[in-house]
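Here we start with a single chain on its own, the form predicted on its own, put down as structure tokens.
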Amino acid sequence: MWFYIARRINLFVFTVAVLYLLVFLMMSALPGDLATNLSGVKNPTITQTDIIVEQYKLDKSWINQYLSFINQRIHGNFGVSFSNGSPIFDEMLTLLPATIELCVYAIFIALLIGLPLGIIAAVYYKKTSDSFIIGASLVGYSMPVFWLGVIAIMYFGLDLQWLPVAGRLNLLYQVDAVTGFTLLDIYLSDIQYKNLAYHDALAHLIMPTLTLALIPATVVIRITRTSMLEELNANYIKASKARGVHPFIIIFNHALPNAIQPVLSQISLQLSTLLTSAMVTEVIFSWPGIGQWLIQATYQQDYPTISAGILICAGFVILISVATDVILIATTPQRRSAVHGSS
């Protein structure tokens, strides 16, 4: 297993190196001066130019420039933004928790909805419940995120006025951003009316989280249904039924632990789609996260910010995918056997 983990780490390093190479080549091909695109400093002075050339080795070969680019980014030097001159790394640290919060809650809701419905569809295979759930999941999967978000705002936010349509928390609640996660910051704060603040924060979360969770939930339904059908038709399940084991125990104690493994693998693969959908969701609901930040940077042609966002988002997806794969190998004898030929 340790050999497999080392191999996955090597793959992660190689993939990240290729990612940095592609971003570096993109920065070199963009209009404007390379020193300005890499550092974000517009109209640098002679002293600043010398410092940038030294940092990124712009007077040397492109291999040295590429290695210096990696070195600067790894040490947190992403330059400054074209639009406001602020350090990009500080902006990312401020905005990243909002995106992580939205994505984590969306995945949780997707599992909360998808797992039970997938199990029901498998248990009642080819019956009315199965057909209804599969049909509903296909409809949900085909709905564009931007359309669903706009409909939710128009109906629940404007017509019924049940839920807030923008932001993370009402401005009436002055909560210091200690961690960047709204619910945790409310818990750590000493403001009055914490319960009302929790209620308001959860109300702000409902529409963007459900909008973002729709597509992952439909994927979880289908993967869970397929995995459960395979497990329910396995010989050990048939033997348990023959011994008179209660169906509830068969489903939740025997079939589900094995069927859930492909679901967890699929969730890690859905991260790239989830982050893409999160960008659209954040713009629609004015959610102050990485997605909205990147969309604004694209409109403003803020090249250093765009490159930093690509590196962070893509690197995060690669890291989670590798970590999930390693955890599943470490905790699942069947997968270890498939990789190594033994458990």
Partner chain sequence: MARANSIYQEDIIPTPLRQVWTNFISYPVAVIGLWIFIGFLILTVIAPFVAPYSPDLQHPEALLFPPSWHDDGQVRFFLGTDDLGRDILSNLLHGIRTTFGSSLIITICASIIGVFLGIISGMSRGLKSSILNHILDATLAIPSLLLAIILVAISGQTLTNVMIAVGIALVPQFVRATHTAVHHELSREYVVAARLDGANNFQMFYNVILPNILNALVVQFTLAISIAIIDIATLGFLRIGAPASTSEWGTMLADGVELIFIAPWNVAFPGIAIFMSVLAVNFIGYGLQRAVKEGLG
Second form
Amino acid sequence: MWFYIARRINLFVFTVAVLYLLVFLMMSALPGDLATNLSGVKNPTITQTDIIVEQYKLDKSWINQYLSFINQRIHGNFGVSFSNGSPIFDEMLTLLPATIELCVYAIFIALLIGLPLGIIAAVYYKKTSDSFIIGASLVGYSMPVFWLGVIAIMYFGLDLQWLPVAGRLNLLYQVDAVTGFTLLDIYLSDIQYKNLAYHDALAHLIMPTLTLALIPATVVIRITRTSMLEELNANYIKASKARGVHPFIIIFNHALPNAIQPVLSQISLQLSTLLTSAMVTEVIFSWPGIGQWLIQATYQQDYPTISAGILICAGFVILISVATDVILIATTPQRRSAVHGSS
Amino acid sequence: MARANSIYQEDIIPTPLRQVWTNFISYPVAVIGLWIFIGFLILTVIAPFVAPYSPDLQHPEALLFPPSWHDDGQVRFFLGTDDLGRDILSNLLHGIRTTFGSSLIITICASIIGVFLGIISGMSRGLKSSILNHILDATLAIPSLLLAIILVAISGQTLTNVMIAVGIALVPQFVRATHTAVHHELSREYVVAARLDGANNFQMFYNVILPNILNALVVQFTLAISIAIIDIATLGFLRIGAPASTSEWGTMLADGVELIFIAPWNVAFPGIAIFMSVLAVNFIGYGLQRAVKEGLG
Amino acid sequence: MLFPLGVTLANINQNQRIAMKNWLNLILKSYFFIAVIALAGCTPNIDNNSLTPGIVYCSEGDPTSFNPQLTTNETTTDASSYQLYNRLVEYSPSLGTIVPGLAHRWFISDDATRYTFYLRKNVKFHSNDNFTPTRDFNADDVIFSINRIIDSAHSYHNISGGDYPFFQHVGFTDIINKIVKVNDYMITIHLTEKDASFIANIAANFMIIQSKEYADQLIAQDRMNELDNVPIGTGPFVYDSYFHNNHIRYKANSDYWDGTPEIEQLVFNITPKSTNRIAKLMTGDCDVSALPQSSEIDVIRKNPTLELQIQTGFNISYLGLNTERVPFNNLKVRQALAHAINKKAIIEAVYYGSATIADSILPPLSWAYNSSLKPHDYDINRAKELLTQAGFKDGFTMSLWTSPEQRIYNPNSQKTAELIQGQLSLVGIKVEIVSFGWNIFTSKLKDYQYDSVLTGWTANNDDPDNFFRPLFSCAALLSGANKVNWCDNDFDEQLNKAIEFSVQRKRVPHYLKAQQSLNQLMPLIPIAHALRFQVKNRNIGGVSLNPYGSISFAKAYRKKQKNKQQVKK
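Cool, the form predicted on its own is there; where's the form predicted together with its partner chain?
Below is the whole assembly, all chains and molecules, this chain first.
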């Protein structure tokens, strides 16, 4: 097993190196001075220029530049932002939890909705409820996130005035960002009206999470359905059926635990799509996360920030997919050979 | 499928593609999707001729007219007007070209490039394959929208550049799909058999592998169209895609959001247009996927 | 042959599956359990936070710093001028005159070149984690704050960019001869020549007073950049925290010399999109919102919980033509454009009627307004005729630069640009709209690489000079604020003559002439004077709107709603 895990980690390092290379090439292709784009320091003084050249080895060959670029980034030096001159890394640290929070809850809800529906569709294969669920999931999957978000704001926020439409928490609650996760932070803080704050935070969460969860949920439905179908047609299920095991037990105790693995590994593959939707969702609901920050940076042509955003998003995707792989390998031995065979 | 006029009972085994097609048209959903798709396709060609007005034509006397079935609406502006008095229907019709038509074109281009690269990487082995694989993994990890954003940042925000950027962002997915399919087929026994028969690389690919991966590629192609439409519209919505005042559905929707309190139809119609086109493509994709699966067994 | 193999595989798998089944089951069960709990907790409910005594203001963007001296950007002055700082003298929107600020009394010499200020005692500066003031506000702080601007050798002059746009426009460096500290609470400013607009400039949003003691401490700590980003002032609110692109938090200054504010905290919720601001206002995330879109005015009026505040604005939105570039170096082309633009249509479509058509750069309310100007009416045929005379019968292509950000003078520049694009296409002129975010926009404008630019100006005080000098004088050309790339000596002379007098009556003729020459030479096409709007929740009071930009929360309060509190408890 350790061999396979080592293999994955090796692959992780290599993929990240390639990612850095791609980003580094993009940075060189962007308009403007490479030193400025890398460091984010606009109109640097002579001493600053010297430091930047020294840090990024700009007087050396491009391989040296590339390696020192990795070196700087790995040590948390992402340069400073064009628009406000503050260190990008610090900004990312404050923003990342918001995005993670949103994505995690969305995945959670996607599973919550998707798993049962997928199971139902598989159990009633080719029946009305199956066609209905599949049809609904196709419709949901075709829904542009931004349109859905806008309609949700219009209806639930402004017409019915049920839910707040923007931000993470009413700003009058002064909750210090310790972990960056609102609910945890409220728990850790010593504000006076904690219950109200919890309520407020949850109310702020509902619409963005549901909007973001829609597409992953439809994906989960379809994958769950497919893999459940496979499992339900497997011989061991037929054997159980023949033994007269209760269908409920067959589905939940036998088929589901096996069917759920492909779902998990597919979700990790969907992560990059999820991040794209998350960016849009953040913009629509003014959610102070990485996505909104990145879009703002694009408006400001803030190249260091954009590149940092790409590194962090893509790095995150790679990390999660490798982590899922490792976990699945660790728990299911039969995957090891499969992984070995296909790559 | 027995021939009625032949003397002997003989089975004609349909070609895989024909089999898929027969399966495909047996799903009502897929057929509906196909019809909508064809409808859009026709409109893409004839849009400028059927649109009542030029998309940029401003009617200063007709600002924010509601759709014609509303009490205050007028039939000459069938779907109403926007805040500059531009006819929404005309804009939507022209938008078919920018959003739907160009996503078709860029998907075709991306598929040609992607499939070509995918075949090369799929047929290669050892170190070369491994390196290509890692490059792919890295590019695939960058969300396609983000990739498009940075490409637009590099090349400048014009409609063509946006299209090219979205196209380039699609390529890795094609490469990956082709690569996987080719790799999968290469390990099959009939491929080994062909190799033993002395087929060279080209013959191997053209006669042996291509017919068998075609299905997977077609499915990937429909998927890519829907991604392209959504990506173009999303970029437009975020105002980093098609330049302002282009008839592009996402941009129109973004403009409409500012009027959502007084003229919600400015949000509704472009949204419906995007949704319908994506839905049609997804219906077709779903039908194909199922047809392929059932066609194989 | 394959069958037995399959069975064996199935058996192996079966064993592993049983092992796995338990933990997956556990996870599944606990997951459903948590989900149910979580959903139960999420009942839709909005509370108005009437328990936390504070006000949330939805502002339209990020401030560039917390020092208004460095910018003419209204977002920055909103976030700093009246919240964090005070000026020597203040402009009172309700009285329309200059009232005491940090100087409780002032005295102008007969020849209007010596201004003496008597400073207020017992005024405390804010303190923060890094800085605790050891002394009260005194003359040194005033001298520091002015010297920083006018003395290019000052150690703080080049910190934060070294640009002081407002003061460059009004020629502070040239006009101030010296500042004399008479004693700790009295200073005299000597001017090089008469300047009737000087006291108005001292009261401008930008002329704030910072702490010299803080600045000195930062030099010692080598953290000079913090002076403008971690601000210390004397104003009603103390800077607490700033989360870029999200919010700014202020706490009430309990030692404020003009009475502690009623609200305990003030939060600027940075919301660039107007639709979002109104949405936040409706759902209770904001109490006061800046700059609603004109299209939303009706919706706001219909909403019983919201209240619209209207303030006639001293502003102008205009299309500036780069007079140094072909074809706009040709007067006929400029006039043709003036005839081809339908201002009435713009006011209806963009401002929804909440603005007046501008014929002059000065609003009609100004005492120097020239009502006898010959307006350039909308007349396509006349425009075509002029174009033909100028040799552009078939039209031409021009670039039109703008920034999509909302400003008081123009709620939607992008839309205005598109309208102009449509209108000019009728006379054969093809317009290419180029738009940038505000910061890039202002920095790129300095290179004059555009044909025309859609922008505007909000006056900082009621002095007409404030409309002309910063925008169209030759001096402004040097500082890059003269966006029409235009320098006319006669025009400049009129401006200079006008400020030699302190009596309005004598200044008027010069301003009339200045407007006349702008109208004749057309370096710009004035479009509209906009009303300034602000929306607030009805239970908020005391928020004052200044016609010259900037908002003050010093006297803001939240009306008590007793029954609601009891329900909440």
